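Below you'll find only one chain, the form predicted on its own, shown as C-alpha coordinates.
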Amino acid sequence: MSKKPVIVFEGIEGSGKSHHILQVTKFLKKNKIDYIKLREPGGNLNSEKIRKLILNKNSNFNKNTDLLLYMAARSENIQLLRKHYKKKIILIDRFVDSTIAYQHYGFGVNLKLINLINNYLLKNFKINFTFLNIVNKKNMISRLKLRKSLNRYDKFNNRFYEKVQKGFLNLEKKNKKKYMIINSNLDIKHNQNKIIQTIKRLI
(Lines of atoms letter the chains of each structure in order from A and count residues from 1; the text may use other names and numbers.)
(Lines give C-alpha, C1' and ligand atoms only; values in the text may rest on other atoms or scores of the structure.)
Protein backbone atom coordinates (compact mmCIF):
# COMPACT_ATOMS: atom_id res chain seq x y z
CA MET A 1 0.00 0.00 0.00
CA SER A 2 1.09 3.54 -0.71
CA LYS A 3 2.51 5.40 2.25
CA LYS A 4 0.32 8.29 1.15
CA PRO A 5 -3.01 6.45 1.24
CA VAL A 6 -6.54 7.63 0.58
CA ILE A 7 -8.49 6.95 3.78
CA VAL A 8 -12.25 7.34 3.97
CA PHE A 9 -14.51 7.59 7.02
CA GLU A 10 -18.04 6.32 6.41
CA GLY A 11 -21.18 5.85 8.46
CA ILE A 12 -24.69 7.09 9.03
CA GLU A 13 -25.65 10.17 11.05
CA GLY A 14 -24.49 10.04 14.67
CA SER A 15 -21.94 7.28 14.05
CA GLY A 16 -18.94 9.34 15.15
CA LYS A 17 -17.03 9.43 11.86
CA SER A 18 -16.48 13.20 11.88
CA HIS A 19 -15.15 13.04 15.45
CA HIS A 20 -12.68 10.32 14.54
CA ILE A 21 -11.43 11.99 11.38
CA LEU A 22 -10.75 15.10 13.51
CA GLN A 23 -8.67 13.00 15.94
CA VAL A 24 -6.69 11.58 13.03
CA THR A 25 -5.92 15.09 11.73
CA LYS A 26 -4.66 16.05 15.20
CA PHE A 27 -2.41 13.00 15.21
CA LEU A 28 -1.01 13.82 11.76
CA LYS A 29 -0.42 17.48 12.67
CA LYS A 30 1.35 16.50 15.87
CA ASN A 31 3.65 14.22 13.91
CA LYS A 32 4.15 16.76 11.11
CA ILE A 33 2.77 14.43 8.44
CA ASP A 34 1.40 16.05 5.27
CA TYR A 35 -2.27 15.45 4.58
CA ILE A 36 -5.37 17.03 3.16
CA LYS A 37 -8.89 16.56 4.50
CA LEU A 38 -12.19 17.15 2.79
CA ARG A 39 -15.81 16.21 3.25
CA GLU A 40 -18.53 15.17 0.87
CA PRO A 41 -20.61 16.86 -0.16
CA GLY A 42 -18.18 19.73 0.14
CA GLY A 43 -14.46 20.20 -0.26
CA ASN A 44 -13.57 23.10 -2.50
CA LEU A 45 -15.53 26.34 -2.81
CA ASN A 46 -17.94 25.13 -5.51
CA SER A 47 -18.56 21.82 -3.74
CA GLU A 48 -19.39 23.67 -0.53
CA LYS A 49 -21.97 25.72 -2.43
CA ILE A 50 -23.56 22.48 -3.66
CA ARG A 51 -23.45 21.08 -0.10
CA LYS A 52 -25.54 23.97 1.18
CA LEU A 53 -28.08 23.31 -1.56
CA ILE A 54 -28.31 19.54 -0.91
CA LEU A 55 -28.48 19.70 2.88
CA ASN A 56 -30.73 22.74 3.22
CA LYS A 57 -33.67 21.60 5.32
CA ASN A 58 -36.04 23.40 2.95
CA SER A 59 -34.74 21.55 -0.13
CA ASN A 60 -36.98 18.85 -1.56
CA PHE A 61 -35.11 17.25 -4.46
CA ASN A 62 -36.14 13.94 -5.99
CA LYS A 63 -33.72 11.02 -5.63
CA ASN A 64 -32.17 11.43 -9.08
CA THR A 65 -31.52 15.13 -8.58
CA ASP A 66 -29.93 14.32 -5.22
CA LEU A 67 -27.61 11.81 -6.88
CA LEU A 68 -26.57 14.24 -9.61
CA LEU A 69 -25.91 17.01 -7.10
CA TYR A 70 -23.67 14.72 -5.04
CA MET A 71 -21.83 13.71 -8.19
CA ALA A 72 -21.49 17.35 -9.21
CA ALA A 73 -19.89 18.13 -5.84
CA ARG A 74 -17.51 15.19 -6.34
CA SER A 75 -16.68 16.36 -9.85
CA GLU A 76 -15.63 19.73 -8.46
CA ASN A 77 -13.18 17.96 -6.10
CA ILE A 78 -11.49 15.71 -8.65
CA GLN A 79 -8.77 18.18 -9.60
CA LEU A 80 -7.92 18.73 -5.92
CA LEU A 81 -7.84 14.98 -5.22
CA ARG A 82 -5.66 14.22 -8.23
CA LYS A 83 -3.26 17.02 -7.32
CA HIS A 84 -2.46 15.36 -3.99
CA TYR A 85 -3.00 11.70 -4.93
CA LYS A 86 -0.03 9.61 -3.70
CA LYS A 87 1.74 12.83 -2.66
CA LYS A 88 -0.12 13.47 0.59
CA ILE A 89 -2.36 11.41 2.85
CA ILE A 90 -5.94 12.12 1.79
CA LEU A 91 -8.67 11.91 4.43
CA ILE A 92 -12.27 12.03 3.21
CA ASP A 93 -15.38 12.34 5.37
CA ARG A 94 -17.84 10.34 3.20
CA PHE A 95 -17.10 9.29 -0.37
CA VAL A 96 -18.19 6.70 -2.93
CA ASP A 97 -19.68 4.24 -0.42
CA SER A 98 -21.95 6.93 0.99
CA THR A 99 -23.34 7.56 -2.48
CA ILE A 100 -24.10 3.86 -2.89
CA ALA A 101 -25.43 3.37 0.66
CA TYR A 102 -27.71 6.41 0.65
CA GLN A 103 -28.74 6.76 -2.97
CA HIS A 104 -28.96 3.05 -3.89
CA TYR A 105 -29.74 1.19 -0.66
CA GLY A 106 -31.60 4.10 0.92
CA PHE A 107 -33.47 5.66 -2.00
CA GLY A 108 -33.36 2.87 -4.57
CA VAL A 109 -31.45 4.66 -7.33
CA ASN A 110 -30.08 2.27 -9.96
CA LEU A 111 -26.65 1.00 -8.88
CA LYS A 112 -25.35 0.72 -12.45
CA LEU A 113 -26.02 4.41 -12.98
CA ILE A 114 -24.17 5.32 -9.77
CA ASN A 115 -21.19 3.16 -10.70
CA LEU A 116 -21.13 4.51 -14.25
CA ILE A 117 -20.86 8.13 -13.10
CA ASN A 118 -18.37 7.30 -10.33
CA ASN A 119 -16.12 5.40 -12.71
CA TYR A 120 -16.25 8.24 -15.23
CA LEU A 121 -15.31 10.82 -12.59
CA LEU A 122 -12.70 8.90 -10.60
CA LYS A 123 -11.01 6.76 -13.26
CA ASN A 124 -7.78 5.51 -11.61
CA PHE A 125 -8.28 7.32 -8.29
CA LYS A 126 -8.44 4.51 -5.71
CA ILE A 127 -9.42 4.32 -2.04
CA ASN A 128 -6.87 2.47 0.09
CA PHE A 129 -8.79 2.01 3.33
CA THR A 130 -12.21 2.72 4.85
CA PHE A 131 -13.26 3.08 8.47
CA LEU A 132 -16.95 2.16 8.64
CA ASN A 133 -18.57 3.60 11.75
CA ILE A 134 -21.77 1.89 12.85
CA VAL A 135 -24.28 2.94 15.51
CA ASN A 136 -27.50 1.59 16.99
CA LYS A 137 -30.80 3.43 16.71
CA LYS A 138 -30.87 4.57 20.34
CA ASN A 139 -27.46 6.21 20.23
CA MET A 140 -28.06 7.73 16.80
CA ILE A 141 -31.25 9.42 18.00
CA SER A 142 -29.68 10.69 21.23
CA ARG A 143 -26.66 12.12 19.38
CA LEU A 144 -28.78 13.87 16.78
CA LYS A 145 -30.74 15.51 19.59
CA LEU A 146 -27.52 17.08 20.83
CA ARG A 147 -26.85 18.84 17.53
CA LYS A 148 -27.51 22.57 17.51
CA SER A 149 -29.09 22.39 14.08
CA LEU A 150 -30.23 19.53 11.85
CA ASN A 151 -29.81 19.41 8.09
CA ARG A 152 -32.08 17.66 5.62
CA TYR A 153 -30.25 14.34 5.88
CA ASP A 154 -30.55 14.35 9.69
CA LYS A 155 -34.33 14.17 9.48
CA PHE A 156 -35.20 10.95 7.64
CA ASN A 157 -37.06 8.17 9.41
CA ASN A 158 -35.31 5.37 11.29
CA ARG A 159 -36.16 2.79 8.64
CA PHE A 160 -34.20 4.81 6.08
CA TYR A 161 -31.07 4.89 8.25
CA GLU A 162 -31.38 1.14 8.90
CA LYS A 163 -31.39 0.49 5.15
CA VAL A 164 -28.40 2.77 4.65
CA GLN A 165 -26.36 1.15 7.43
CA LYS A 166 -27.14 -2.31 6.06
CA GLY A 167 -25.97 -1.01 2.69
CA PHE A 168 -22.66 0.06 4.20
CA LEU A 169 -22.25 -3.37 5.82
CA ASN A 170 -22.95 -5.08 2.49
CA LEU A 171 -20.16 -3.05 0.91
CA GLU A 172 -17.80 -3.97 3.74
CA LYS A 173 -18.50 -7.68 3.26
CA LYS A 174 -17.37 -7.45 -0.36
CA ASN A 175 -13.95 -5.99 0.50
CA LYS A 176 -13.13 -6.85 4.11
CA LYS A 177 -9.36 -6.44 3.74
CA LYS A 178 -9.71 -2.72 3.09
CA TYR A 179 -12.33 -1.99 5.72
CA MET A 180 -12.45 -1.73 9.48
CA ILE A 181 -15.76 -1.61 11.32
CA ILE A 182 -15.78 0.82 14.22
CA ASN A 183 -18.61 0.10 16.66
CA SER A 184 -19.41 3.56 17.94
CA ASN A 185 -21.69 2.13 20.60
CA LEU A 186 -18.47 1.21 22.45
CA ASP A 187 -16.16 3.49 24.42
CA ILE A 188 -15.00 6.40 22.26
CA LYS A 189 -11.43 6.35 23.61
CA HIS A 190 -11.14 2.66 22.76
CA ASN A 191 -12.24 3.40 19.20
CA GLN A 192 -9.88 6.37 18.89
CA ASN A 193 -6.92 4.23 19.88
CA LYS A 194 -7.98 1.48 17.47
CA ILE A 195 -8.18 3.95 14.59
CA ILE A 196 -4.88 5.69 15.37
CA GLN A 197 -3.05 2.37 15.60
CA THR A 198 -4.46 1.43 12.21
CA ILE A 199 -3.46 4.80 10.75
CA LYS A 200 0.12 4.20 11.95
CA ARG A 201 0.13 0.89 10.11
CA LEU A 202 -1.32 2.40 6.94
CA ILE A 203 1.19 5.24 6.66
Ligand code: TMP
Contents of the next structure:
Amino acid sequence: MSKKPVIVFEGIEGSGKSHHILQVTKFLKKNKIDYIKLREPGGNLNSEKIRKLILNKNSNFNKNTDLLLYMAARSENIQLLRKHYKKKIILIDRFVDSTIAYQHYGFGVNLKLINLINNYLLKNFKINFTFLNIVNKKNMISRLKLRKSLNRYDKFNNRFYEKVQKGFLNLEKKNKKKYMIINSNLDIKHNQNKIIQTIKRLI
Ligand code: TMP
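Next block, the form predicted in complex with thymidine-5'-phosphate, ref. the form predicted on its own:
The complete assembly is shown below, putting the previous chain first.
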Protein backbone atom coordinates (compact mmCIF):
# COMPACT_ATOMS: atom_id res chain seq x y z
CA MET A 1 0.00 0.00 0.00
CA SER A 2 1.05 3.57 -0.66
CA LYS A 3 2.73 5.21 2.30
CA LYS A 4 0.81 8.38 1.56
CA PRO A 5 -2.66 6.90 1.63
CA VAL A 6 -6.03 8.47 1.12
CA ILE A 7 -8.05 7.74 4.26
CA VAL A 8 -11.74 8.51 4.51
CA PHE A 9 -13.99 8.73 7.58
CA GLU A 10 -17.63 7.91 6.95
CA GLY A 11 -20.74 7.48 9.04
CA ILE A 12 -24.14 8.94 9.83
CA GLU A 13 -24.83 11.88 12.14
CA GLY A 14 -23.64 11.27 15.70
CA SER A 15 -21.39 8.35 14.71
CA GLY A 16 -18.28 10.05 16.12
CA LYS A 17 -16.42 10.40 12.84
CA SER A 18 -15.43 14.04 13.37
CA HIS A 19 -14.10 13.27 16.85
CA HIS A 20 -11.95 10.46 15.51
CA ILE A 21 -10.58 12.41 12.58
CA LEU A 22 -9.55 15.13 15.04
CA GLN A 23 -7.67 12.58 17.16
CA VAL A 24 -5.87 11.34 14.05
CA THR A 25 -4.79 14.86 13.08
CA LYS A 26 -3.49 15.41 16.65
CA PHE A 27 -1.50 12.18 16.39
CA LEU A 28 -0.01 13.19 13.02
CA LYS A 29 0.86 16.69 14.21
CA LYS A 30 2.51 15.35 17.37
CA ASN A 31 4.64 13.05 15.24
CA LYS A 32 5.40 15.79 12.69
CA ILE A 33 3.86 13.81 9.87
CA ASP A 34 2.66 15.88 6.92
CA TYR A 35 -0.97 15.51 5.86
CA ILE A 36 -3.88 17.41 4.43
CA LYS A 37 -7.41 17.15 5.75
CA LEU A 38 -10.63 18.25 4.18
CA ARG A 39 -14.31 17.72 4.66
CA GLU A 40 -17.08 17.18 2.17
CA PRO A 41 -19.17 19.00 1.32
CA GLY A 42 -16.65 21.78 1.85
CA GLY A 43 -12.89 21.81 1.83
CA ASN A 44 -11.81 24.80 -0.18
CA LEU A 45 -13.39 28.24 -0.38
CA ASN A 46 -15.76 27.46 -3.27
CA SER A 47 -16.82 24.11 -1.81
CA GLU A 48 -17.53 25.75 1.54
CA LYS A 49 -19.84 28.21 -0.27
CA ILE A 50 -21.72 25.28 -1.79
CA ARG A 51 -21.82 23.54 1.62
CA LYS A 52 -23.56 26.58 3.12
CA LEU A 53 -26.11 26.53 0.34
CA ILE A 54 -26.93 22.80 0.66
CA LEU A 55 -27.02 22.58 4.45
CA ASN A 56 -28.80 25.87 5.13
CA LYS A 57 -31.96 25.19 7.15
CA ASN A 58 -34.01 27.28 4.72
CA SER A 59 -32.91 25.38 1.60
CA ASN A 60 -35.34 22.87 0.17
CA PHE A 61 -33.69 21.54 -2.97
CA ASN A 62 -34.98 18.35 -4.53
CA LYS A 63 -32.91 15.16 -4.32
CA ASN A 64 -31.35 15.56 -7.78
CA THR A 65 -30.33 19.15 -7.11
CA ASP A 66 -28.76 18.00 -3.83
CA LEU A 67 -26.80 15.33 -5.71
CA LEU A 68 -25.53 17.86 -8.23
CA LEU A 69 -24.58 20.32 -5.49
CA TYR A 70 -22.62 17.66 -3.55
CA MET A 71 -20.89 16.76 -6.80
CA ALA A 72 -20.23 20.43 -7.56
CA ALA A 73 -18.57 20.77 -4.15
CA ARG A 74 -16.48 17.65 -4.93
CA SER A 75 -15.53 19.02 -8.33
CA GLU A 76 -14.07 22.08 -6.60
CA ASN A 77 -11.90 19.82 -4.37
CA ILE A 78 -10.48 17.53 -6.99
CA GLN A 79 -7.66 19.83 -8.08
CA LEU A 80 -6.42 20.11 -4.49
CA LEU A 81 -6.75 16.36 -3.94
CA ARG A 82 -4.81 15.61 -7.11
CA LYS A 83 -2.07 18.05 -6.15
CA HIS A 84 -1.37 16.10 -2.96
CA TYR A 85 -2.27 12.61 -4.19
CA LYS A 86 0.48 10.16 -3.16
CA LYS A 87 2.62 13.05 -1.97
CA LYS A 88 0.94 13.62 1.38
CA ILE A 89 -1.40 11.62 3.57
CA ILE A 90 -4.93 12.76 2.69
CA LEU A 91 -7.68 12.58 5.31
CA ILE A 92 -11.23 13.20 4.13
CA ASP A 93 -14.24 13.69 6.38
CA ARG A 94 -16.91 12.11 4.10
CA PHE A 95 -16.41 11.37 0.40
CA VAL A 96 -17.99 9.29 -2.37
CA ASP A 97 -19.54 6.70 -0.01
CA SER A 98 -21.59 9.47 1.61
CA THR A 99 -23.07 10.31 -1.77
CA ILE A 100 -24.05 6.69 -2.38
CA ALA A 101 -25.32 6.19 1.18
CA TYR A 102 -27.33 9.43 1.46
CA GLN A 103 -28.42 10.17 -2.12
CA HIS A 104 -28.93 6.60 -3.32
CA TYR A 105 -29.80 4.50 -0.25
CA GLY A 106 -31.40 7.42 1.60
CA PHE A 107 -33.17 9.32 -1.18
CA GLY A 108 -33.32 6.75 -3.96
CA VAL A 109 -31.32 8.67 -6.56
CA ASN A 110 -30.15 6.46 -9.43
CA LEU A 111 -26.89 4.71 -8.49
CA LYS A 112 -25.58 4.56 -12.06
CA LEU A 113 -25.85 8.32 -12.34
CA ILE A 114 -23.95 8.79 -9.05
CA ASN A 115 -21.20 6.37 -10.12
CA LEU A 116 -20.96 8.01 -13.53
CA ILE A 117 -20.37 11.48 -12.09
CA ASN A 118 -18.02 10.20 -9.38
CA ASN A 119 -15.93 8.29 -11.92
CA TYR A 120 -15.83 11.32 -14.20
CA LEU A 121 -14.60 13.55 -11.35
CA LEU A 122 -12.21 11.13 -9.65
CA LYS A 123 -10.64 9.31 -12.61
CA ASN A 124 -7.52 7.62 -11.16
CA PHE A 125 -7.86 9.13 -7.67
CA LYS A 126 -8.38 6.12 -5.36
CA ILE A 127 -9.28 5.74 -1.70
CA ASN A 128 -6.95 3.41 0.20
CA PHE A 129 -8.89 2.94 3.42
CA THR A 130 -12.18 3.90 5.05
CA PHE A 131 -13.14 4.02 8.73
CA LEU A 132 -16.88 3.46 8.81
CA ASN A 133 -18.33 4.76 12.07
CA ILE A 134 -21.63 3.23 13.07
CA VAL A 135 -24.04 4.17 15.86
CA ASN A 136 -27.33 2.87 17.23
CA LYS A 137 -30.55 4.89 17.15
CA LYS A 138 -30.53 5.76 20.86
CA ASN A 139 -26.98 7.15 20.84
CA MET A 140 -27.53 8.98 17.56
CA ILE A 141 -30.59 10.78 18.99
CA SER A 142 -28.88 11.70 22.24
CA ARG A 143 -25.75 12.97 20.44
CA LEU A 144 -27.79 15.09 18.02
CA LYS A 145 -29.60 16.63 21.01
CA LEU A 146 -26.23 17.87 22.30
CA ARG A 147 -25.55 19.88 19.14
CA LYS A 148 -25.91 23.64 19.50
CA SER A 149 -27.40 24.05 16.05
CA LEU A 150 -28.75 21.53 13.59
CA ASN A 151 -28.30 21.85 9.83
CA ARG A 152 -30.78 20.75 7.17
CA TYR A 153 -29.30 17.22 6.98
CA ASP A 154 -29.37 16.76 10.78
CA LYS A 155 -33.15 16.84 10.84
CA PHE A 156 -34.41 13.88 8.83
CA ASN A 157 -36.37 11.13 10.54
CA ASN A 158 -34.70 8.12 12.18
CA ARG A 159 -35.84 5.79 9.42
CA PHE A 160 -33.84 7.84 6.92
CA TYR A 161 -30.59 7.51 8.93
CA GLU A 162 -31.22 3.76 9.34
CA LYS A 163 -31.42 3.43 5.55
CA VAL A 164 -28.26 5.49 5.11
CA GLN A 165 -26.31 3.44 7.68
CA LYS A 166 -27.43 0.21 6.01
CA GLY A 167 -26.19 1.70 2.74
CA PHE A 168 -22.76 2.38 4.22
CA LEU A 169 -22.66 -1.20 5.54
CA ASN A 170 -23.54 -2.56 2.08
CA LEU A 171 -20.57 -0.70 0.65
CA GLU A 172 -18.32 -2.14 3.37
CA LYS A 173 -19.54 -5.68 2.62
CA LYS A 174 -18.47 -5.35 -1.00
CA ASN A 175 -14.86 -4.47 -0.16
CA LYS A 176 -14.16 -5.53 3.45
CA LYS A 177 -10.37 -5.33 3.19
CA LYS A 178 -10.50 -1.60 2.61
CA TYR A 179 -12.82 -0.81 5.53
CA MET A 180 -12.78 -0.89 9.28
CA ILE A 181 -16.05 -0.62 11.14
CA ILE A 182 -15.82 1.53 14.25
CA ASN A 183 -18.69 0.76 16.60
CA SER A 184 -19.19 4.08 18.31
CA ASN A 185 -21.60 2.56 20.84
CA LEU A 186 -18.47 1.08 22.46
CA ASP A 187 -15.84 2.82 24.56
CA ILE A 188 -14.48 5.90 22.77
CA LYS A 189 -10.89 5.44 24.02
CA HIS A 190 -10.88 1.84 22.81
CA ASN A 191 -11.99 3.01 19.36
CA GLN A 192 -9.47 5.84 19.33
CA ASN A 193 -6.69 3.39 20.05
CA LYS A 194 -7.89 0.99 17.37
CA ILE A 195 -7.91 3.80 14.80
CA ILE A 196 -4.44 5.12 15.70
CA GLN A 197 -2.96 1.61 15.54
CA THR A 198 -4.48 1.18 12.08
CA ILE A 199 -3.21 4.59 10.96
CA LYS A 200 0.32 3.57 12.03
CA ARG A 201 0.01 0.48 9.88
CA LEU A 202 -1.31 2.44 6.89
CA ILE A 203 1.28 5.23 6.77
P1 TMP B 1 -21.44 16.74 8.23
O2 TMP B 1 -20.96 18.02 8.70
O3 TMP B 1 -22.05 15.90 9.29
O4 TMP B 1 -20.44 15.98 7.49
O5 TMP B 1 -22.69 17.10 7.29
C6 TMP B 1 -22.73 16.95 5.95
C7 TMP B 1 -24.05 16.35 5.53
O8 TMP B 1 -24.03 16.17 4.12
C9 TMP B 1 -24.32 14.98 6.13
O10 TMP B 1 -25.67 14.90 6.54
C11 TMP B 1 -24.13 14.03 4.96
C12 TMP B 1 -24.46 14.86 3.78
N13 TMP B 1 -23.79 14.43 2.54
C14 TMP B 1 -24.55 13.89 1.52
O15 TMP B 1 -25.76 13.75 1.67
N16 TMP B 1 -23.93 13.54 0.35
C17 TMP B 1 -22.59 13.69 0.16
O18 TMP B 1 -22.07 13.36 -0.92
C19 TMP B 1 -21.81 14.25 1.22
C20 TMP B 1 -20.34 14.43 1.04
C21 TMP B 1 -22.45 14.61 2.39
